[in-house]
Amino acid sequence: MEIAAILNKPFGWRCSPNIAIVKYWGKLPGQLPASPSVSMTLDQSATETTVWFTDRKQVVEFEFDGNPAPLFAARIRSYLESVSGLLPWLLQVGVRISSRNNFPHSAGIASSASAFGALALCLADAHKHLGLVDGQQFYPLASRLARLGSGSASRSVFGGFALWGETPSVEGSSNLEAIALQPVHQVFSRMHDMIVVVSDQKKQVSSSAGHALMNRHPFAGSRYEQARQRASLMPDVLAKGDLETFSRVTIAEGLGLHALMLASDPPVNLLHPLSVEVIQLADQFRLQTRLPLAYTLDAGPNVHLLYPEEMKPEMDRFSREYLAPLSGTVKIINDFCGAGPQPLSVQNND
């Protein structure tokens, strides 16, 4: 292994965040999930990250949108230490990282998933360049590396739909890394995500603190069993194009996540009055049209409206007629199911 082969060579990747269909809520030591989760990786929203390895041993430099970010650099330094067991050569180099997002912070899009997904892909790429991993194991390694930075990031290194967490009925599923779910019916491979941003304020309770609340949650055991059952359903739902079951599970999971937070000790309310209003409008639209509009929320107030390509004209009408009265108080970000991460064409600017 010649470390010189990667020094000052740029490794760059574009990675998108994902929206969880079956939620990851509750974790075990070692950044392992207490129950499995299923997600859809987005397309338009993305993080682009480029990494250079230097001869300045264990020196970490990080810039975001062209500006130094020393606080995040400290988090990255801790993360690199945590993955050095998988990538021991990291102890022999310094790391310089440049990253940017094309979507706004606190917009209801999990930037930690795309950020650690992109960084993990860069690290796995360097590992491959050193001849230490083959093409077949590249994405599993990237997923495992991403998981150690952010659990949901393990799913973002795959396009389409991904499952993270041991699920006996799904071959290859693991707590250590995510897997891509295949086959997926075309109705799901062309799913849209209309993100209704009702608040762009920083959450009062972090996701890490929220996960910790599950350690003493009175409903933790039943929740984990419920997640296991729903995750085991999803491969068949996705393969058959079962929009009705998909919609039912997606809605139940989004509302159930917030019910768990409200039932925590102490209780946590991350919903905004406008969150409830948007949900009520979506329910009204579903009732009036009988269309399989699904909606969900992550651990925040913003609402994701999920629908197939064939519903786009009706959803354009929903936006005009139902959401227009809220136009001064909400923002809309339109995205859709993505094909997965892509390497960047970057030049060596050392």
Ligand code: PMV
Second form
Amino acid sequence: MEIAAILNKPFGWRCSPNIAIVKYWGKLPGQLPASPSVSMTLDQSATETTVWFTDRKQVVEFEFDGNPAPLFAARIRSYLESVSGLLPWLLQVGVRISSRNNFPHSAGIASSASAFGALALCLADAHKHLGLVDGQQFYPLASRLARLGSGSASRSVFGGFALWGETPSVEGSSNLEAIALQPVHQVFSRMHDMIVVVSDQKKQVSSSAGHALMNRHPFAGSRYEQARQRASLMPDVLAKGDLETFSRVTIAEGLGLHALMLASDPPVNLLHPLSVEVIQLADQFRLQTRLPLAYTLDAGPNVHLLYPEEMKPEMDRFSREYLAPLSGTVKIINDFCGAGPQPLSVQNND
Ligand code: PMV
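Any chance you could show the form predicted in complex with this ligand after that form predicted alone?
What follows is the whole complex; the chain from before opens it.
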């Protein structure tokens, strides 16, 4: 291994956030999940990150949107320390990172998955450049590195649908890294995510504090069992194009996550009155059209409406007619199931 091979050379990746279908909520020490989760990686929204390794040993510089961001640099320094067991050469170099999101901060899209996904891919890329990981192990390593930054980021290094967490019926599943779920029927590989942004306020409860609430939650045991059962259904649901089961599980998971938060000690209410309104409109639409529109929420108030390409004309009508009374109060971001991260063609500007 010759460290000089990576010095001052740009490693750049684009990575998208994901929306959880089966939620990860509750963790074990070592950034391990208390139960398995499944998500769909998005396409249009993305973080683009470029990393340069320097000879300024252990100096970490971070810029976001072209501006130095020393507060983030401190978090990244401890993240890099936490992954140095997997990448020992990191202790011999300095790291300069430049990152940007193509979605506005106020979009209400959780950016930690795409941010740690992109950074982990850059680190894994350098590891590969040093000849320390082969092509086959590249994405599993990137997923493992991403997980150590943010659990849900482990799933963002794969396109389509990913599963993170040991699931006996799914070969290769692991708590250490996510795996891509395949095959995926075309109704799911062309799935849309219409994000109804009802509030762009910063989260009142960090996800670490949220996960910690599960440590003493009265329903923790049954919740983890429920997540295990639902995750184990997903490979078959995705392969067969079973939209009915997909929408039933997706809705139950989004509402169930908020039910868990409301029932925790102290209770946490992250719903906005408009979240409830959008959910009710989606329920009315489902009842009136009999179409398998799915919706879900992560640990925030924004509602993700998931639907296959075939439902596009009906969903255009949904935004025109059903969401009309909310126009001016909500923002809509249209995204869809993505093919996964891409390397950036970056210029060496050193
Ligand atoms: O990865 P974290 O620690 O930010 O947790 C993510 C938690 C949820 O977004 C609510 C669910 C999930 O599986 O993504």
